[in-house]
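First, one chain by itself in structure tokens, the form predicted on its own.
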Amino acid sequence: MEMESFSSLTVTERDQILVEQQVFNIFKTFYNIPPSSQSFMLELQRENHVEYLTNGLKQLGPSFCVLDANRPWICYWILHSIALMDEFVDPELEDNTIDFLSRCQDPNGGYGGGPGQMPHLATTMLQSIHLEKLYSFIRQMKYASGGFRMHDAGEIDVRACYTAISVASLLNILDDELVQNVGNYILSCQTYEGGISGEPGSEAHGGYTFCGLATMILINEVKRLDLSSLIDWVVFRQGVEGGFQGRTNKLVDGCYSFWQGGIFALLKRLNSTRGEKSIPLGDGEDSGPDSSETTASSDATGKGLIEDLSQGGSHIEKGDQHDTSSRVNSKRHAKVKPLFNSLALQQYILLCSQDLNGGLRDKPGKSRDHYHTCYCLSGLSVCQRSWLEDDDSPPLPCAVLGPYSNLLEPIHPLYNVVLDRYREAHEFFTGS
């Protein structure tokens, strides 16, 4: 492109050509070079990725005091990552780390994202077990559309609605005065290109949609949702690097392939428990790795994912404890192919998000750091496993991009966690 006309346009438009080129540039280098080559480029360099993650578990720079208030976020990515490749700390440092994190509870209820620092919903989402005070904690942030806070007179979103109903759920304290009116809230926040907002009136946004979704499911009013405009809205969010953008016109960013690619994990997932035909993708054409339908399971996650949707209501009856996260209609199956091209953004994350020496990126030319190193594995997680049938068994070799070694541990896609994790907190919570 000449400057003179590179100059004439938007600075948008400008930093999405620019992207373009990075991506086109290790693309082609990796095209031309030998097979051997390639095949080191793809491949998942874990050893080197864990042992940047415990760095970080270990002692972080003076660079990271700005995060302060999100400690317990950092040791959440850094642990979830550590899972996702099937890898274990020093018990010495498990132990560090559970320390750290007792002493971020507030002893009213919920934890801070630091000792002494005001309790806070997102940080709470990410251990407790003290119940009692846990629900008192969040009944508190529930404000009276609906929505939820972060904190004490803190802003009132999405986001904060999935923290608190996300907690509830998992650890079986999730009632009828909880959900109340969370459901209006969140049909209030989905706007006409079909994705969801933080808040009313503002604009689309994979993570916000993902909250938003994955939220409806847990109080089990996804039917009220205009779900085939957010499944076109979503669609459209991978480009031509592979990777997801956030937003409309925005760039790639390697955090979207769990944002946006975990809807796509529960959109599936949806298909099945309803019983629905396959969605169609468009042009007509298989793209899949065995290039035939695949059979969504209604039991995908081995306990279960979702309430069968064909029930009806806005939740399950109280005495059930609304545990819409472990029980599916098991009858029910459904043949979904992927809406999303996998093997594409399996290929932006291994080319250009992965730095070889540990660590993953939001794009080509950005630093490595320990949030975008959690979601792009988990995003490849969701990746590998888009066209398999049961979640308990392993994907087949071609879905994987990269030798075998690549495949990761299967997550929850309501929650985040690697598979194992759940269901040990979910016998957990449900027996006690």
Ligand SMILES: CC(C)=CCC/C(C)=C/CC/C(C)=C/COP(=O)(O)OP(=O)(O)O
Second form
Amino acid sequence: MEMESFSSLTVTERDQILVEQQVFNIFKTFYNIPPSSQSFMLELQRENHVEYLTNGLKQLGPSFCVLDANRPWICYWILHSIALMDEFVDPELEDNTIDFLSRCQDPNGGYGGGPGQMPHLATTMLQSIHLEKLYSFIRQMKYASGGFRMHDAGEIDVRACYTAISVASLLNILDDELVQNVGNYILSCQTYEGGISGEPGSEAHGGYTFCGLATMILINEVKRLDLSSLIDWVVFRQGVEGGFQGRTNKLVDGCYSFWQGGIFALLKRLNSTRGEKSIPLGDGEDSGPDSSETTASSDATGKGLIEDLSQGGSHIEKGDQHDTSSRVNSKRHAKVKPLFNSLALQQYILLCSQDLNGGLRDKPGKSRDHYHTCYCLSGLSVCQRSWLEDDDSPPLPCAVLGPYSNLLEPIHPLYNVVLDRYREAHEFFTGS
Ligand SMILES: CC(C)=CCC/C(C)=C/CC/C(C)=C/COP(=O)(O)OP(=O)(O)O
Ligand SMILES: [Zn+2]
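Right, and the form predicted together with the named molecule of this protein, after the form predicted on its own?
Following is the full complex, with the preceding chain placed first.
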């Protein structure tokens, strides 16, 4: 592009072009090296990621002051990332972390950002011991409009609804009082674009759309959303770089691999014909006989649209060199053509978001951090199973970009917790 016309662009447009150039340089280098060496670039650097994450966990003690009010959330980002790679932390570090988290618990329920800090819904994502007090804290955060506040006198938004409802659901303390009017509040945040905003009147955003959709599923009101326009909005958030943007005209960012990618995982379950008793999506419906012969396109929610879209896939078909639809044809392993380009997203995560020295990031040029590590890896796990109807069976090798050793553990898409851990928690809190 001519310098003159470049300078006439807005800052956002210039950023977009610069990022696209950086990403395409990475892809060009990648495609210019012999295929035999390409596998190294696409390899998940597990050891380095685990080392980076473990070091992060060791620093959570009293001297750790970066993002001070986020420390329990950092624990989740780190521990979840380690669990996704099926790795463990050593028992002493695990004990120290549990001790640290219990010191963050407020005597009146909920967890604060550090020992002695005000309890906050975002940090209450973590396991709680005082269930009654936790219930009372969540109840106090509920606002008459149906929404929840993030903390005492804090902002009311869709994120707070999700954290309140998902924690209450996982801990089996969700009741009608907590649910009352939540659906109306979320509905009031679905915008003319189809996605969901943080609060009424704001712009649709991937983070809030995930939170809003998951909440509506958990409270059995998902059919009240305009799912066809929501799907329409989210499929167009995948960029030519393969990654997702959070909102219209913004840059792609590795963390939306989960916030947007997770939406597809939820939609896939809604559309599934299998009776998923072990992984309820919350709509209370038995979705039919366990037939491995059926295709995933016959649910009432978004029915015709999902069928149509699953024929066409995502909007970035141009240059899609990895379309595996003709190769993935096993009845047990692949039922669903994802509504997004799963291999392009894996390529963005591995080539552009991965720091080969450990950790993952927003985009090339940015630094790694625990938040992006968590949500890039969660998105990668979603991608690897995006062709599967049943998360308990392993994906075919062609659905996993790079060596098969890149395969991560499956997650429960409503809670973003590794499936086995979800099952343990579910059993613990429901006794079944
Ligand atoms: C459970 C929980 C706490 C969920 C959080 C969900 C989430 C990620 C919400 C997004 C918040 C937001 C509007 C970011 C925009 O930042 P930006 O303007 O820097 O980014 P952008 O340019 O990509 O939109
Ligand atoms: Zn991000």
